[in-house]
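This document starts with one chain, in the form predicted alone, laid out as structure tokens.
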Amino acid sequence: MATAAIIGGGVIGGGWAARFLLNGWDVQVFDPDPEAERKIGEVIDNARVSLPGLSDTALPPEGRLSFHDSMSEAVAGASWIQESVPERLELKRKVYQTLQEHCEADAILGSSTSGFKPSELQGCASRPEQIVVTHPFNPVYLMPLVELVPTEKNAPALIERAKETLKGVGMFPLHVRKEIDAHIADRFLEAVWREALWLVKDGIATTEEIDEAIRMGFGIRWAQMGLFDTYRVAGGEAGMKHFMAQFGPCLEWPWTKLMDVPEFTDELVDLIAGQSDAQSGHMSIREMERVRDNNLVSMMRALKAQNFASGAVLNQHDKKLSAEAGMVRKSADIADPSLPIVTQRRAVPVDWLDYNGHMTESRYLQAFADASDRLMEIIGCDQEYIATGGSFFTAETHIRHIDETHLGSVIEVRTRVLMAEGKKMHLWHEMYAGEKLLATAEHILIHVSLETRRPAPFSPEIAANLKMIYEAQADLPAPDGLGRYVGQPR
């Protein structure tokens, strides 16, 4: 089991701690608030809810997550070490000097800073080749992208060892090839930011209209094609070219008052937080992060159908898991053919849900139904062998709903083959939380021609491997409820 050790357990390091502990890391705190354990909790309670929505797969068993009372005792066995202490330089690397007294020397020790360069990080240490920025984005635990801010102490395999620890744990790490102050992406929020401040400073608009104008707009195309992509899309079919002709003179417009900074005066930042008040103020604090993790969790589901931008980057994460957890792919992983084959593991994610909080309907099927494809799989029917002209259509599904579930809870499918001959495949699906029987589902697929679109017979491949299973299945006692018709007893 991997170690982390968390040094500084705010907002940001809370967030880290839940990133690494729901992705199977032991996490080893450091805090000296005495609060530290209860607002960390409440952060990871809340990453628990969301973190595995994203993911179509059962996130890995949870780590072990410990508080100490020294950082010696905290970087302990630690392989990697996540500084998020306020930001002060003169503190980070007082920080730095106790942790390289009693961690490994080929630990890995990451800033979560916004500001500071990694040399200015690296200035007094006594390795310094072991430091490296790992600016994150809150919350840590759900959002994929970390700036890797490295210098040229840093060696390309420690730099190539931090992709892979930070990948391992779901996120993106986007290496910044040359340090800058505020790194590549605060830089464009310190932009925005600047001239949000001019624009309620000036009474042109309040913090809720500019909060409207960036999410009604620009935000979402932002979300999930970026700058430049968005402006060549903009371009129309001439592209970018014609972008930049079109837009380029307004860069010399006095549109903006990016060099020019407000004084942050009592006056401004109180006309500022009482309009952010009015705004907000019906919702704690805790109720908003709730708000918003459903709101990101929702979006970057919608981008993973399209394996797309962070979507792309869960997709890849869930293969990862599916493989750590043992699941099947090919009918020659199988261990024990003769028992139920768990197709599905997975958390209820949040656009599961009904008006009465539990899964909703639909939901059942497109479970059952990823279980009859990842079966499809199994066998063989692969998307390669679907690209060359063959594959199965559902021709009948019966659904039972024997018992609810709920946001967070992890199910899983167990599929038996009923029956495989000549054209026809009849699926049995039962599905669980834990030993709780959930619902159970009957399905008859047809193998077709994708010529045709009539039925033909199996490939020699897939007429083997369904036989295997069938057969050594064939023992088991028959399911409970087989081939029952709606409003037919239990």
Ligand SMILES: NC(=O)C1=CN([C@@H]2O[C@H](COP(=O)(O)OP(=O)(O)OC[C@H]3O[C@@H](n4cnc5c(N)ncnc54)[C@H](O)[C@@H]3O)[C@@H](O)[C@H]2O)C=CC1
The other form holds:
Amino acid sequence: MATAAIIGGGVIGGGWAARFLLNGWDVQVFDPDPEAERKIGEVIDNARVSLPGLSDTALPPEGRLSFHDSMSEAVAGASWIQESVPERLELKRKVYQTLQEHCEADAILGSSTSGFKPSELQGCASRPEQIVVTHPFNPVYLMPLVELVPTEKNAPALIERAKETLKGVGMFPLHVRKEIDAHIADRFLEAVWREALWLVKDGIATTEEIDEAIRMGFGIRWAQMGLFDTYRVAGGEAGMKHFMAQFGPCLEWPWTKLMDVPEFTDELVDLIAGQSDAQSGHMSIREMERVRDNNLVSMMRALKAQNFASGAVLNQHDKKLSAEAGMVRKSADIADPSLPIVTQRRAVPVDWLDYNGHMTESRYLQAFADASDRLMEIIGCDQEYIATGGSFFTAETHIRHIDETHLGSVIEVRTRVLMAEGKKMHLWHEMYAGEKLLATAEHILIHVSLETRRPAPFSPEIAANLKMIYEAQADLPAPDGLGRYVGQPR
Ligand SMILES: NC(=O)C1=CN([C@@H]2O[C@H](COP(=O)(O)OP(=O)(O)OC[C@H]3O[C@@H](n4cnc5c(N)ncnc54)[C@H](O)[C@@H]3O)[C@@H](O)[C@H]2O)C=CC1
Ligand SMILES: C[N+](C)(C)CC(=O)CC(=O)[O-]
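Could I have the structure of this protein in the form predicted together with the ligand, to go alongside the form predicted alone above?
Expanding to the full complex; the earlier chain stays at the top.
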């Protein structure tokens, strides 16, 4: 089991702790704040609800979380040390001196700093080659981006190892090749933040109007295509050159105050904080975090369906998780074919819930259909086979709802082959949370030719795999509820 040390467990350190822990790492925290354990616990509770919902496969078992009274204890055995102490250079440098007296020389020491360059952090260190910037985004347990900023003192092998580790916990390391204050993303955020402060100070817009301008418009665009691709499309058929010709000159018009920062007078702080209270003061920060997390999960799940941007990163992570969890993908991997085959294991995400606060009925069919797809793959009807023109169509489905299924529950579908002859297979799925039966599904699927769209006999490989599973499972008792019709008395 890999171990991460979290040094500083505030907003960002707590998020890192959740990211590592829920991806199966042991996590050792040092933070002198007596409230740190409670605060991190609350962040991890939020993450436990939201992060598993990003995946269409189960996360690994959680690692072990422990809190320590000294940095030396926290870094013992850690291969990754994430520093997230307040943004003060002298403090960070002092922390590195202590850390390097105790940590492994080959551990990676990542700093969450939003603004300092890695060379500034490496400045007084005994082993500068161990320190890189790994700048995350809040909430760290959901946002994929980490700006990985090394210097020439970091060996290429360490940079590669850092990338692999970050990908391993589902993140997207963006290698910032040339160090600069505030890296890449924070330079944008600072520019937008400065302009927004002017708009409020000059009485042009309220904090709420500015938020609407972002979330109803360009914020949605940026989340999927970023800046340059968005503008390329906005140039019409002539693309980027036309866009620049049309909108380039206006950069010189007096549209922007981006070079100046308004003075943070008490009056300005009160104005902005007052408007912000009026806008959202009716909600606690934890409530706002939950709203934010649900929205982020739903948006990123939509991008997963398109396999685009952050959605593509999540799909890659799912593949890795599913391989590591030992999910069966071909018949030769079935450990004991006489038992029902586990064809799905995943957490219930937020966009699978309905107004009754439990999993909505269409998602039962989705989970069972995904289980049938997996069974098809196992018997040899995979993407490659389908490309040759053979597949299955579902002819009939009967679902029974036995118990409620809730947000974040890890559901498992176990599948039996009840009959497989000629062109027809009869499947029985049971959905469980732990050992609690939640639902069953009975399906008849017909093997077809995708060319004629008509029934066609199984391929010899599919026929042999189905026969093997059917015969091995033949001694299992008939499932309770088999062949029920709608409305039959229970
Ligand atoms: N808040 C944000 O949106 C983001 C912050 N960051 C960066 O993350 C770092 C931490 O920021 P936040 O989590 O927002 O601050 P925070 O104030 O929420 O947390 C800092 C934590 O460090 C602890 N701490 C103070 N001295 C310490 C020491 N000597 N050893 C160990 N822990 C110590 C504090 O008790 C506190 O819990 C900063 O470098 C910041 O620039 C990066 C991305 C986003
Ligand atoms: C405000 N901030 C500069 C600390 C923000 C970040 O560093 C990244 C983020 O999460 O927005």
